[in-house]
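One chain comes next, on its own, written out as structure tokens in the form predicted on its own.
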Amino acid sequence: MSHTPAYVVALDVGGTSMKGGLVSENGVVLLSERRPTPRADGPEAVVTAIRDFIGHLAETGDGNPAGVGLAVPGLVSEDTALYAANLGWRDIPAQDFTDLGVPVVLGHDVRTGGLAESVLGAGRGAADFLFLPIGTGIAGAMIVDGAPYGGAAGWSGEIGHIPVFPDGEQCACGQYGCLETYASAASVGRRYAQRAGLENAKAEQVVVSDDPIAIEVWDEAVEALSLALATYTLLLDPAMIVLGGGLSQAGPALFDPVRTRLVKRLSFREAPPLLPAALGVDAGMLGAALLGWRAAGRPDLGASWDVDVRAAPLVS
């Protein structure tokens, strides 16, 4: 049998669906694969369907992985996951995802997503800069000088919580006028039906469309965003600025009036640049590779990688 260069598991674990895939020591995605997550049946039947996926990746590779890397929603710490609501999480060792016997470490999944787009993507080279997946709601992975910066208690990057206007609209999260309530992708499509009389309606439409409702209700997640990423800018001074998730597809329609914005309001400095990621949905599976050749303890492999996830074999 031929030699396969070593390789880890990366998992990216999301509410409705997980990406797992082998990546090498060298950065080569050997496999990469999608499940569903089994939400509805419960926490712990979230957490076997991860092992029994991490045991199935480890299957199609050449003996055991060096680690596994997990990218999971909620409070995280490197070896616990600690709570996460959507998924009925709490105090999950890291060892409960698999029983191969190898080192695990998790991570938050938008901090690291960020930490891919940081060492392989559009932040490559940047000390500081600020990952914005806009999705179905928002939150931020603040890179400080390098590396994904969690806080005091792991809560930091709560962007999308940011009251942008005080007296606006209640969040779910209970604050009022927040980020994510103008606009998340799931917020800009909700706002427009209600105030078109529809029952449904997505953000693409919204972006599209000449109709004045759907140009009012972007206009305003377009001046919630410059507002909220004015003060990020104001209080970090980053380097750049990278927009991810699905509203980030929009391209110019969201690129162009949230940077014309957001020079205005910046009137006594430079903005920064505003940048679209370049790992798309791939960026948490290559943050989790990044985070399981860390716990197979050589941390600073992903530096050299010229890493080409479309050439990846992707099993639907």
Contents of the next structure:
2 protein chains.
Amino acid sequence: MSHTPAYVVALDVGGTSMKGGLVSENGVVLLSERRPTPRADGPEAVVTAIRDFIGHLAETGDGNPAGVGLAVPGLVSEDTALYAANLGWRDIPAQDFTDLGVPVVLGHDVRTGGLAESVLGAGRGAADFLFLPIGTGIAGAMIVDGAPYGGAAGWSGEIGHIPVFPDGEQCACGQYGCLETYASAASVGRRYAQRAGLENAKAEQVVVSDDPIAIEVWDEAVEALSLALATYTLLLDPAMIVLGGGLSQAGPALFDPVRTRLVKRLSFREAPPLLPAALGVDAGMLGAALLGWRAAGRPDLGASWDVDVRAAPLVS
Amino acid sequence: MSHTPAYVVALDVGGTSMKGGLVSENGVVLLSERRPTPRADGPEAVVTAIRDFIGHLAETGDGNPAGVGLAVPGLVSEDTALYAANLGWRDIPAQDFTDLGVPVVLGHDVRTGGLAESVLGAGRGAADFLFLPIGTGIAGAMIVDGAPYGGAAGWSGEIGHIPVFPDGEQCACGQYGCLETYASAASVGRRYAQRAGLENAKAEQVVVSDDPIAIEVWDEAVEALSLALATYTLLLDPAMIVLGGGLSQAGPALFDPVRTRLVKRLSFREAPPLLPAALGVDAGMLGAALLGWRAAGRPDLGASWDVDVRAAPLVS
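Pass me the form predicted together with another copy of the chain as well; I've looked at the form predicted on its own already.
Shown next: the complete complex, the earlier chain at its head.
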């Protein structure tokens, strides 16, 4: 008598750390752990570390998961990690990531987070929306007709590099006036430190500071975001915009002025609602769990799961 | 014995004129005519004029078309013209547009042109691209996963009003620095006339002029377009960008500098190819013919049609 294993292994691979978990078919996170990504040791070492981590997580179960879901950066198809500049990867088949002999499905990191917000989080019930995590960098997941949209070749969602101020400051990417260079958490901290003559500063400080320089830096971040979101709204007509990532923890200090400016930048149409992401730092791992269940032939799972991690992250 | 009629009635309803035709199941345009849109006479008069035009076209056939396809402006679903500011329409059922008792399918004007370029024109074989007609105004049809994408509520594609120069000139829409206010054919003519102190001017003159003022106005139009296309590319990763409308007649004077600037505005990815539209002013009517065949239960038609109207428009 065959028995379908009751869990999948889910892994969200970032440049610094990997968040892993075991997730049941009812959406219960049976286990979650974090390990460092050994990026400095080269592309092959990262693949080996992923293989070991998956093996370890599976063993903590009964050693026999129904499938594996993996969120990775760069250019990715369901069965191949095609290219990741920051990990040095080229054309790595999904099966290389595990020796368990179970089906594996890969997903793009940001779009896998968007999938989770779509099925389990703030975007439940919305077929068309933008999921925008604002952290060290800025990239978006565009949910289109109910699914994350990759574009013609998998490079969609680079909203962090649209030119919001065409004659603005130079971005690390080489271009000028990119959204990311004004509005990412890292940029807000860096720009304040530079102008205030400090060694360094955190975005969290800037948001709450009364210093006129901090207020100016924050105002420019808000203006850049409003311009980018007005552009997205005019092009894609989303039902909502879901803001996530570290900077979204700023709460009303972010949402209120961005909402006001977004409305002001739109003349002949209403602004879509701005909502906070529901899944926090676990979005990627939970999206990977959905991919794992797809690998296991259960794409139907997820809609009935009851996941609420807003209060406390699963993986700390 | 029942006999399927061998043609549909196709109508492209613009603010100034309506282009109509009879199109066979092999894609042969059996007849094409143009009539003025009696917009000044009110919303109901336009509906009546459409009904009369469709009746007249059908009569010129055997009076019994297989279906009717209608491209209309504003907010539209397949079976209702929901809202059109410039025609004063609200919630007009598709069946009101004909008394022939045959199935009718409606489509948004720009997206119906995009459908035609997708199935019959420059975008054949591309599942993901932008069709951008540049005329009096600027609006785009976004082809996503093989079909025109309307967004959450049907308002997508308003690329003419994205803020390319956030501190720029005021647009007729009330906002500042919109693409359309720099790069539409009407704006290029208007801006040159204003700066050169002329009563009026045409974009065609500006494009070929040696006058430094004309060169500056054209340069700003090219810059605005490049910024908008870089933004579109970063967000949606299109396989190509198809430029149409009156301004695309400028040929290399438009395509060459826009291509150069688009490449320059993208640092970590290649620019998609820029191609001229293939169907010219007939795109809307041909797209309406595809909708007419869908109404008739033949969504399969189109891919095998051999339409080449680049040399001479069908409807003049």
